[in-house]
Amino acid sequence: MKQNAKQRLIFALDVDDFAAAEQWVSQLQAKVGLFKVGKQLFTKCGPQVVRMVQERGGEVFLDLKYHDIPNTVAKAAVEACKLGVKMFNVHALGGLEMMQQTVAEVDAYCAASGTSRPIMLAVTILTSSTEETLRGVGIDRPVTEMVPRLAKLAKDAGFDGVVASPKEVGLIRAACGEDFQIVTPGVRPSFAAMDDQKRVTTPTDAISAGATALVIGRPISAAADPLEAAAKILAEIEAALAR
């Protein structure tokens, strides 16, 4: 239980700098089961920051959310492969076409050089945007609409799973079943949730809903202790396994 706990627990490395994430892989390897690099320090350290993970044991979730011209998403998808990171993902508003053919390129990919494929996910609606912003876009259908619609899509394409608040875990499950993967970023554990907040999802409530991993970041590093903080994270976890 402990494992798959510590498998369901992603911390984020929103860090501008290549020695602060090194130190939190070092730091944390042992409590969690991914680390995610996103935009802002791939751009600032490159591929070098995925192998610095690796080396330390750790396995990496490549956050880049690839959007683009389908060839243009499976070459980067392939690259993603090439680094051996265990997770990505794309924009599932770049459409079918465009996540099929990633599908299809990293598949490819993987039996030609015996490589095991990520888990491939899709970025439905960001969590930051609202009925105005996609109205702003042209969307003028709702994020409880575009959410499980923009899901099954990528599942029909081909794809393991979602990134998705809590909220929406129920409305994908319906659309996808429930193999398909939903990685849930934005969770505050029950000890980190006293603050003015007025929306809180702890890990409990995530994994009770449905959630196959958490992303989580402050609640860990800006803990007096990082690593308790983590431990308490998957001892939540692995309560909302048990129930």
Given for the second form:
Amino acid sequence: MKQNAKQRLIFALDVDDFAAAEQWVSQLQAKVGLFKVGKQLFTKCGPQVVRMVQERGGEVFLDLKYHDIPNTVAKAAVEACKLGVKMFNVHALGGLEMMQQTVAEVDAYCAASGTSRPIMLAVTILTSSTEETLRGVGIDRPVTEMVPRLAKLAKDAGFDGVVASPKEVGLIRAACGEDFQIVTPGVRPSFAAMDDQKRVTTPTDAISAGATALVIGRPISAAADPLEAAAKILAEIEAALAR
Ligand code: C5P
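Hand over the structure of the form predicted together with cytidine-5'-monophosphate; the form predicted alone is what we had up.
Zooming out: every chain and molecule, the one shown earlier first.
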């Protein structure tokens, strides 16, 4: 159960230099299963930051949210596989063909190289987007309709799950069933500040609602004792899983 809970805690490595990332990984590796490397850190440090996490015993969620023509996304995804990342993501708005080709080329690469397939996630609608944002780009549908629709599209393409707000877990479960991963940021344990997250959920509520894993940054990084904060969150995840 412990290992299980640890795999469900993803720490957002939202720093802009290699040394700081290295310190966080060394400090938190015992409590955190995956470290999320996003566009800022990857653009600054490149693949060496992925290797650094792996060398310290951590695994990587490569959060680059690929969105391009099918061939380009599929080729980028294969490069992510070559880096040995545990999880990566694309934008479901790139469409069915983009996701299908990505699954096909990743599967072919993993079969040929004898490596296990990373967990492939799709972003549905960014939680920073409102209905007004969608109307501005010509999408005249409610977010509550777009999120499950795009999640289902990702599932149909062969993706393993989505990144979503904890508030959307129910809608996505209803559309995609139990055998689908839902990774949620915007989680705030009761001991942490809200920061700029507006629609938040506690780890207990997110796991109980059916989230598979939680992306957590500042509640750990800004805590007086980050390791203790991570341990408390892990305990909360364990308790929710045991219910
Ligand atoms: O510090 P905090 O826990 O808010 O960090 C959450 C992480 O999840 C950040 O890396 C943020 O970019 C990311 N994220 C988010 N909300 C989304 C998608 C990603 O907060 N909808």
